[in-house]
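Single chain ahead, written as structure tokens, the form predicted alone.
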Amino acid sequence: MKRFWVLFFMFWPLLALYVCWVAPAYDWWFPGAAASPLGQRIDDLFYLILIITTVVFIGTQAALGYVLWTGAQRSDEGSEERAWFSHGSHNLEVIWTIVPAGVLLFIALYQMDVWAEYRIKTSFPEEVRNDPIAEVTARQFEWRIRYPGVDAEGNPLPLMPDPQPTDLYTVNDLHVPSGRPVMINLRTDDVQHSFFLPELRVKQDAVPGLVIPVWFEATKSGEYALLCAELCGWGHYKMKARLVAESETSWQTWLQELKAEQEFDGVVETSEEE
């Protein structure tokens, strides 16, 4: 019966390892490969930490299983082998304090470049640092996007901090050019929200009173999910929008069409013959 309980408690770690092993085949994993260069580097950090924790997990579970199994053997009838008791070991205390601290220090230093590039504005790509293409405002329960207008030749104007008469607006529909870094200004009109692009591995809280720059790069044209990752109220589930990444030409054409749509006054000119 003692060995049954040993096997019972060792079954669950093995099951956990098996489930993790087959998870990608059942789509219980990331939503596909990262669709941005920075997202790929974030995935690399994740896998590095996953490997470290997996090695530690297997090692501790194997040691636990060995202790349980040998303990069960020692308690068999007729066994004269006695358990080994110890009380305190400065050497072991030092080892299992220094080793985890060293691993954590390594992880902290190893990921600094990635997170600096992701979070610190002075480390953003130079071409987007002072050139946001849109302002994204979260509010219960939608995303409002303000784009700068276009000039007479159809070229995008610079985005001003305050709304301008030439600005263009959409709701839950963010369009950006693909294949190059872009930056948005993120803000919220009410409570805290979280701007989340899972396929691009972009996640940034929208904090009341702050305008937060967020940059990313969609490597391929396509449509991606834009979600709120912060429980922001009863209608949180409705804050689903889309990010449309398209070629530079298509993006500028879309801005021109949006401008024409918003400036349309509903009057259709007819010819005199009609």
Second form
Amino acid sequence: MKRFWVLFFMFWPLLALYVCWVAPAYDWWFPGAAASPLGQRIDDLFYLILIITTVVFIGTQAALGYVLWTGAQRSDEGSEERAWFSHGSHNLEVIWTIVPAGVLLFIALYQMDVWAEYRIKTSFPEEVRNDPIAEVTARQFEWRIRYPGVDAEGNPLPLMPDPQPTDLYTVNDLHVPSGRPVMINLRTDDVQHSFFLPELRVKQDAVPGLVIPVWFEATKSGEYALLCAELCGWGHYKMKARLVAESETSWQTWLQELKAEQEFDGVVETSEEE
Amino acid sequence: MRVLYVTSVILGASAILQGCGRMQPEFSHRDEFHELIPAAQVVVEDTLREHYGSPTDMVAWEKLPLKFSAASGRVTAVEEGTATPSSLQVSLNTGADDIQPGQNVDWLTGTLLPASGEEYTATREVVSWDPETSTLTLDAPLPEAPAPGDRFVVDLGGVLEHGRTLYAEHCQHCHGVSGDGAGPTAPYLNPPPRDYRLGKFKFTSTQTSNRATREDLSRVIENGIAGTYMPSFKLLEPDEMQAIVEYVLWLSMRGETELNLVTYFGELEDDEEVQEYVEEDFKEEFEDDISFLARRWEVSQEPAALVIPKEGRVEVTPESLRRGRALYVSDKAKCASCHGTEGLGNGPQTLAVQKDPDGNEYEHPGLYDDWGNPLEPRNLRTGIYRGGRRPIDLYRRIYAGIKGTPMPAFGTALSDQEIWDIVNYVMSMPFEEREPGDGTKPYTPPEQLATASPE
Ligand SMILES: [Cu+2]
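Starting from the form predicted alone shown above, please give the structure in the form predicted in complex with its partner chain.
After this comes the whole thing, all chains and molecules, with the earlier chain placed first.
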């Protein structure tokens, strides 16, 4: 029975390891591979940390198993061996303080680049740093998006901090060009929300009173989920929106269509007949 | 000790079961219903239940102009030469595009309906539907040939049920089980969620006397209403959108029906009067009113109901804006009397005492909507347009008014050009430069300025 309990307690870490091992095949970790270059680097960091913690996990669980097993042996009938007690070992204390500290320091230094590129505006890609493509305003419970619109010749205008007569609006529908970095200004009208593009590995809180720049790059054209990762209220689940990444030309066409739709004056026949 | 143990187990288990027991949703009644005498309440309750059922056991009343099922229609001809056909020539009333293989076909009339006490055996599945030849092919022969004219329905009540599920998921916690705008979240919202039971929706594309179109409702569901708590449901699939719209219309018609009923019975004072009324005029009056209600919704869906400007939008020029401004403050358009000369929503009408629909004065001054809620005229300088921000949306607000609110219709009083000038002006208001002393800023007396500044 004693050995049964040893095996019982060893079964769970083994199961955990097995589940983690097969998880990628079932997409339990991530919704597919990262759909952005920075997202790929975040994934790499994640896997690095995962490898470190896995090694530590296996080591500690093996040690635990060893202790349990020998303990079971010692309490067998007729066993001469007795449990022994030890006072703290200074050397051991130093080792298991310095080694994890070194590991943490390594991770802290190693990830700084990615963090800076992700969060610090001066490290954003040059071409987007001062050129937000849209303003995304979260509110209970939707994403309202303001685009700067296009001028009379059809060229995209710069986004102004305040609404302009040329601005275009959508809700729950963020369109961006793919294959190049884009930046949005993130705000919220009411409570805290969190701008979350799981496939692109982008997550940023929207904080009342702040305008937070967020950049990302969708490698491939397609439709991605845009969610709120904050528990921002009862209707939280309603903040499901979409990010549509498309080629530069189709994005511009879409802006033109949006403009035409937004300037619609209800008279249809004339344009068709003439 | 053992007794205590057993008791606590029983108590615990029953508490858990209680928690798991599902509350049956019920349609609530209008306030006026509770003022009826008990005999009248019974008739109203029974009539509603007969034609609408309960939230979990709905009745698709054919008289209502709604799409309850994927499709319905009647047989025009039966395949020649077979006694028990599986292929029918039909004509459809609704849903020619919505028939999918696998949906059930049920019979509403004819010999295929079982006599009472017999089991219903004539349900078949659709194998294919050919809209070109209007041929419906079923998975197995019918027990006997239907006669031309026999009516059937595809996917009996499917749209209504789908709509209810989605409504419960997305809409009910604000708009309530009955569509009375009194869901559990409602007390925390300003403006309050719409009470559908008057059949009125504010932002429509239709003439003043018409109801909302299906497109109006789906537009609101898709884009939400800026400046209110109505969020956007952009990611709904088209069939989900349709199901929700039909269910909301159904709730709306149920509410109107109830309003009619409580009005009939509101004046009756004892059981005899109720009995007399039920035996004599009630049935006919009710049928007439429902036909009228159905017709009203039906004509609102027709193209003739739409507000479509005859002339396109006037170009936005300084002259147009000047004309718009002049109309805005004029006696002809009277915009300023509610929205204020500077468009801040603080015109003199907001301080006047208004009369309610019965002709009595409201207790507090200000404007009210048809649901009895106090109402502020829109501040036109915020750039938030609840009814949509396209020029056509603003045109329609001015042309046909906002239903259920004091915003009147100017379609007959103003020409198209005049309306467009106002639209242009109103759309420019959020960006209008405001100079001190032009009447667009609150007046601050000089003394106050002196005390406010530190030196
Ligand atoms: Cu949120």
